[in-house]
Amino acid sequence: MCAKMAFQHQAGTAMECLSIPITLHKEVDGDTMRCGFKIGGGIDQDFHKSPQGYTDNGIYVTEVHDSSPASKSGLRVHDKILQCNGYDFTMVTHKKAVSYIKKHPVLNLLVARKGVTST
């Protein structure tokens, strides 16, 4: 997508937006627990090779699959991860987030989404 779609957010400033609460159920899958989506960004990332135009470090929303526990829970393509679990994912490596989100079965999700400042 383009870089309209990113915040323009300094990673550990104040972001002015409206926090958008999530809860999503991984669902079983053999060993495995799927949660449906996948993520871009982090601290340790440079988003000027971004492809989806993200303009800062934050921890993205790239994909979410049809039907999956993402997509079933309101999570969108170009959500931006704000806290998960009450763990703060604006100053996040792509490492850390990656292995946050494997390890629990439920996550809380506080997002924020380009365009929506109220409810």
Contents of the next structure:
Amino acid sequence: MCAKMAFQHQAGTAMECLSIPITLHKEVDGDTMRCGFKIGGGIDQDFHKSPQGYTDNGIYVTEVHDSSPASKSGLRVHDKILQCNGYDFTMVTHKKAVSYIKKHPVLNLLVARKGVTST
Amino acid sequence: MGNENRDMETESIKSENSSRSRRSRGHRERNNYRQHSHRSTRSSKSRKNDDMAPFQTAVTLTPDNRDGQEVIEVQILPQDDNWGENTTAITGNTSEQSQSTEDVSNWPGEPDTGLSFVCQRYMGTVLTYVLSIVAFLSPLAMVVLPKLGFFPALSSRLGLADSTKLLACGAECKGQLVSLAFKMAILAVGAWAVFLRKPHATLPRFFLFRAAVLAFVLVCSFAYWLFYIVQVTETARAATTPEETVDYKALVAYASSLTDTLLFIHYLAVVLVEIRHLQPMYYIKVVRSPDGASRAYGIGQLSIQRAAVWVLEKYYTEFPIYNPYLERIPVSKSRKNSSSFKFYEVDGVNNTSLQQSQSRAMLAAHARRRDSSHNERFYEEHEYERRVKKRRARLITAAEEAFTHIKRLHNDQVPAIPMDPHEAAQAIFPSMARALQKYLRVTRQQPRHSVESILAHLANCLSNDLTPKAFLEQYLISEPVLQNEKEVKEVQTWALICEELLTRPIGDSTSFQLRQNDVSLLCSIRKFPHFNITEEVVDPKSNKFVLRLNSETSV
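Having seen the form predicted alone, please provide the structure of the form predicted in complex with the partner chain.
Full assembly next; the chain just shown is listed first.
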């Protein structure tokens, strides 16, 4: 039941599931801070068109670069970010999600991982 | 000693004055005279330079044997305008103190004229003509001579009836005669088409391929004639019956085979001389020295001297005209009063150390000015280009306006007097003369175009219905070199300088230089790389596209 809820979540409805807490410390890259991963998705995107085959409008991690702060912190590809620094990521647009991530140098993420937090 | 001196002096005066008239006699005599006169003038000059100026009189005390008395001769030495820079005495001396006995006549004098040059220019052609005419006429001779009775041995042993039968010509023989005639016609036309041309270049070393082909022709005709004569006379002498002697049909067949051989030699000559160098194998870069104009071409397999001729052909038809007056960018009048480094001698003391420091200061100032001169150059060039463009625009406007004054007469009755093109040119020329003259002055072309040539060109353009821009093309565009009337000469002499032997074929990293007066062309050659063309097959299925949604963001 939780699997269905976490990865097929209708944005705006209430949901309860297990999640993995991840702390990510960004590294300095010139004059910007770099995390080293890519996100996709958002309530303004259409998940039917996603090449990775995601099943809802949440924010997903589509790529993690090697030896980046993201991989060191334990973030993996196809993780769904549920919360970041207290901001709810199940009902955000893509741009808003990017701006939340870029705001602070340390990210406290709650992610859901298929096969780990749910079967 | 004194006697000699006097004689040499008078001779020196005579030769100085008449040196101009003697120049036409040929370079050998002139050089000998010069050599002699230089030696004598040196001795007299050394006396002159002590304390004499021109138009001074020279007093020579010579014990003369004529009357047994001392004769004082006074001569007014005329001022020789040429003593300074103009006379270059050609001797083998390397310094003023030495004397040389080198034979100056061995040095190349004026190469353009003189009997030896004409000889050299046409000797190769004459030899070729003679040899090829001999070779061409041999089949004819071989066929005709027996009929004319040059070989009495052929018929001496036999009776009269048999000899006429031998020299008769049957059907097969007639067919061979006809084919011989046609082959000779083809050979004649082929030789005329390809070889009968005035040679357009005289090469310093002999032309290897042509000499080889000529030697081949010589050997071939010699061998054929040898066999012919030997065969005819010997078999005629040794024959006892009419069937054993050589009959006319065999002779005609022999002459026909000679014509075949000549045709094949002609083919060989065409391939070696004309076709082999057509396929480009090397890349040649030609750079002209005083102004840096350059072009690059593809050239085939040639010897170095033939490559030089090829380069010159391209030079005269593609390079821009070299304008020696454009070496220094013409500075406008307002900039001519540039300040120079001035220093003042405060004390006016002739102190060497002070002078040294002054010269050092001047050198430093010069160096500093040189460092900032690249800026000057940029601004000068910019100014110059602006002025040229301004004058060019005014010139085009003036020309267009001038051309509207003239209208072609189409057999209508108009009240004005009809004029021919020259008069029409003279009528409209004054309205654009000023603009044209200013433009030519800015681009330093006015030595190249005289008023008569401009008027003739204008008349030509009017009679051909050209537009003003077409008329102006000759002045606005200074390409190619042969457009310059002064370059259109009968003979152009260039000196070829190369490290390798001139008959060697060109190869990778060969370079040679052609020089004429102050223009020099440096040619450097590189080989074309071998082109490896591989085939690449593109799967038509890979020509599909997918729309990529930019839904991922990198953080």
